[in-house]
Structure formats: structure tokens, C-alpha cells
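The chain below stands alone, shown as C-alpha cells; this is the form predicted on its own.
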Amino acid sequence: MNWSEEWNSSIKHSSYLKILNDKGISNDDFWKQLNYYDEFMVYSRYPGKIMDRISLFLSSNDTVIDIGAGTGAFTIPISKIVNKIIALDPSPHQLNILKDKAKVAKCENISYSENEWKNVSIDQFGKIDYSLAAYSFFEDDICSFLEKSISVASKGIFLVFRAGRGDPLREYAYDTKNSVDFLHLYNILSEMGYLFNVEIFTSDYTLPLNFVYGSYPYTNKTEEEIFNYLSNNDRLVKQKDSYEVLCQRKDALLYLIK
């Protein structure tokens, strides 16, 4: 199997890149519609124990780059450990949310770069000790993305991606199938000559049903169809006046310490 070719093909047909192409919208437009994102992070307790594990490697003298920082799930907690962190993301909407959160958290050691990783020079930010990429591998050439992430860091690299297929509700809502997970990244890295450590983290949680309805703004499925899907798969828990949805996320942390 050609792992990188399968990855590149699958990402185009099953990730949010497919939505951008089908709907003719920009990366920033996509994230503007997902105003639930930070609330979802709280419900799912992400990054939780993943962040705890990464923090064991970091020190107060380190500089970290967060590639695809989003609204700061990792950036904010890491900023409280290290000397400096660079939050890189192509979405100004996401970065503006991150900046507001950093102000509230009084994180003054974060610098921001509105850009895609492929357009950044590896010496643009000076010395980088650690690089981090979490669910941000959606570029045309995965090998180039990974090689750049590795070469920019002097001490280590952290990669976070799903372990398994992810939530099947997403596949149902968007009529796609997630065919790649962390094993593809692991095998691609192995073919590139890098042997990464892997740890799996599992979190069980519930979401309010109305929250789930709002989590798929680009779906063609009706709320009734989503309700029936969840009911048929035994994922609904009846509360007094509402329903909650049983969820599980499994994340893989791949890391290499130089």
C-alpha cells in the first residue's frame, strides 16, 4: 500500500476540504459556521490527558510552534509552561478567538501567524524546540507537511490525530467515510525513516441533542433523520425534558524526541 497516496486522496474526499470544495467556501468561512467548537472541546475534555502527557517534555526555556492552532486548545495550556509559543493558523476568525482567550488567560508569550504551514519558511521564526500539529494535516502533500514539522524542531515533534474512524455520525451526516487514521501517519513516517512513539487516549462523554444538531451546519440530513440514526444506534439517553447523545473520542499522540 502507498500510505501517503491513500492519505492525500482520502483527505480530499472525506475531510473538511471536501466541504470547502462542495460548498465553494473558504477555510475561514467554514470555521465561522462552527461557533460551537470551543464548547465541544469542553464537553469532550480535549486535549485533557494528551496535554498532560506532552507537558512532561516541556520546560520553561522552550519555544513551541503550534501548527494549525485553531482557537488554542493546546496553545493556551502550553503557553503557561514554555517561554514562547507560536500559534500558526490560516483562519483569522480562529486566531481572533484565540487572541481573545489569551487575553482573558493573561498569556503574553504567544505570537501569531496567519498562514498555512506550506507557505512558511522553516527559519522564519528562529529557533524552535518543539513542533505540534493536532488535526491539522490537511494539506496537499502529507510527506512535505511532516518533514517540515520534523526538521523545524530541535528537540521533538508531537502529532495528534484520531485513533479509528472517528464518530460515525459525522460520516452519516456528510455522506463520507473516514478511511485514514493515526496508523496512516505512523506508516508514512516509518517509510520516511522516522519511528514515532504512539499513545492512545479515550474519552467517553455526552452532548446535548440540540448541540449535536448544530454541530453539522453543512449536512443535508434533517434533525429527524439525525435523531433516528442516533436512536437506531442506541446513542440517545432520555433526560427529564431533553435527550443527551452518547459519544466517545479516541485520539492518538505520536511523538518523537530527538
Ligand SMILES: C[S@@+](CC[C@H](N)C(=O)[O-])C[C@H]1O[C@@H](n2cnc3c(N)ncnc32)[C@H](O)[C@@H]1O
Second form
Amino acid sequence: MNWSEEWNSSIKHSSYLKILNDKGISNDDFWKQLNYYDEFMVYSRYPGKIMDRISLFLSSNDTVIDIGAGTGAFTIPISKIVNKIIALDPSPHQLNILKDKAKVAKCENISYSENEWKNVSIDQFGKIDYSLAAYSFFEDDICSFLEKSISVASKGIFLVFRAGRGDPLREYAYDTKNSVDFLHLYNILSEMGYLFNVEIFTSDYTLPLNFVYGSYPYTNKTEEEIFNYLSNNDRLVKQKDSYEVLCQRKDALLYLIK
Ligand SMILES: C[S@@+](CC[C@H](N)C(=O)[O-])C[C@H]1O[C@@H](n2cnc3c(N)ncnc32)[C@H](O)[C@@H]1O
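With the form predicted on its own already on screen, would you show the form predicted in complex with the named molecule?
Full complex below, order starting with the chain above.
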């Protein structure tokens, strides 16, 4: 099995990159329409215990770079622990949400880099102790992405990605198959000569059915088809005048302390 080749081709066909390609929209436009992302993180208690685990390694003198920081799931809590954090993301929309949240949370030690990871020089940031990339491995060459994430950090690297297929409803809604998970990253890294530690975090939660309907803006499935799919898979819980959907997420934390 060629892990990196399989990753590189699969990520184009199973992740949101497929939607960008099929619909001809930009990365920034995609995130603009995903305005429920933060609400979803609250429901699914992400990054929750993963963040607690990472925080055990960090100290108040450290500088961290969050690669593909998004709306700051990790940036905001990490900024409270360390001396400085750089939030890198190519989407101005995502970074604007993060900036607003940082203002509210009074985080003044965040600097922002509106860039793709492949387009920055690692020397431009000065000394970095830890790098973190969570669900942001969306470049054509995964090995270069990982090698750069490792070489930029003097103390350690944290990577977060799904364990298993993710929610099968997503595969149903978008007619895709999530064929890669953290094991691919683990194997690619070990072929590159890096033996990462792995910890798995499981979270069971429920989502309001209407929230689920709104979570797949690009699906061809009707609400009725989604309802039937969930019902056939015993994932609906009837409330007084609504439904809750049973969900589970499994995230893997891969980390290497130098
Ligand atoms: C699913 S979000 C994850 C955000 C955050 N890390 C989290 O865990 O919630 C993926 C983010 O990766 C960013 N991204 C996409 N391509 C990227 C690249 N080439 N370099 C860095 N970030 C990228 C997107 O703009 C988006 O904000």
C-alpha cells in the first residue's frame, strides 16, 4: 500500500475539496456558507478533551503555530496558556471569525497569517516550539505538508484527524466514501521516519434534526431521504415536538515530542 499516494488522491475525492471542484467555488466561499461550523463544534464538544491533553505539554514561554486554524477551536484556548500563537489559514472569512472571538476572549497574543501552509517560509515566524494541524491537511502533497509541520517546531507536533469513517450520514448525503483516516497519517509519518504517539477521543452527542438538515448545504438528498436514512439506522430520538439525532465523533490525536 502506498499510503501517501492513496491519501493524496482520496482527500481530493472525499473531503470538501471535492465540493470546491464540483461547484467551482473558492475555499473562502465554502467556509462563508458553512456558518454553522462553530455551533457544530459546541454540540460535538470539540476540541474538548483533545485540547485538555495538548495543554499538558504547553507552557507559558512557548510559541505555537496553528496550521489551518479555522475559527480558532485550538487557537483561542492555546493562546491562554502560551506566550504567543500564530493562526495560519488561507480563508479571510475564517480568520475574521477568529479575530472577533479573540477580541471577546481578550486574547492579545495571537498573530495572523492569511496563507496556505505550502506558501509560507518557515523562517518568517521566528522560533516556534510547537506546531498543530487539526483537520487542515488539504494540500496536494501530504508528505511536504507534514515534513514542514515537523521541521518548523523545535519541541513537538500535534496532528488531529478523524479515527474511522466519520459520520456515515455525510457519506450518504454527499455520495462519497471517507476512505482515509488517522491511520494513513500514522503510516505516512512512519514511512517518513517519524513514530508518532496516538490517542483516540470519542464523543457521543445529539444534534437537533433541523440543524442536521442545514449541515449539508450541497447535498442532492431531500430532507425526507435524510430523515428516512436516520430513521432506518435508529438514529432518531423523538422529543415533544421535534427530533434529536444520535451522533458520535472519534478524533485521533497524533503527537511527537522531540
Ligand atoms: C475543517 S477546518 C479546521 C479548523 C480548525 N483547525 C479546527 O480544528 O476546527 C479546515 C481549515 O483548514 C484551512 N485550510 C485549507 N487549506 C489549507 C492550507 N493549504 N493550509 C492551511 N490551512 C488550510 C481551511 O481554510 C479551514 O479553515
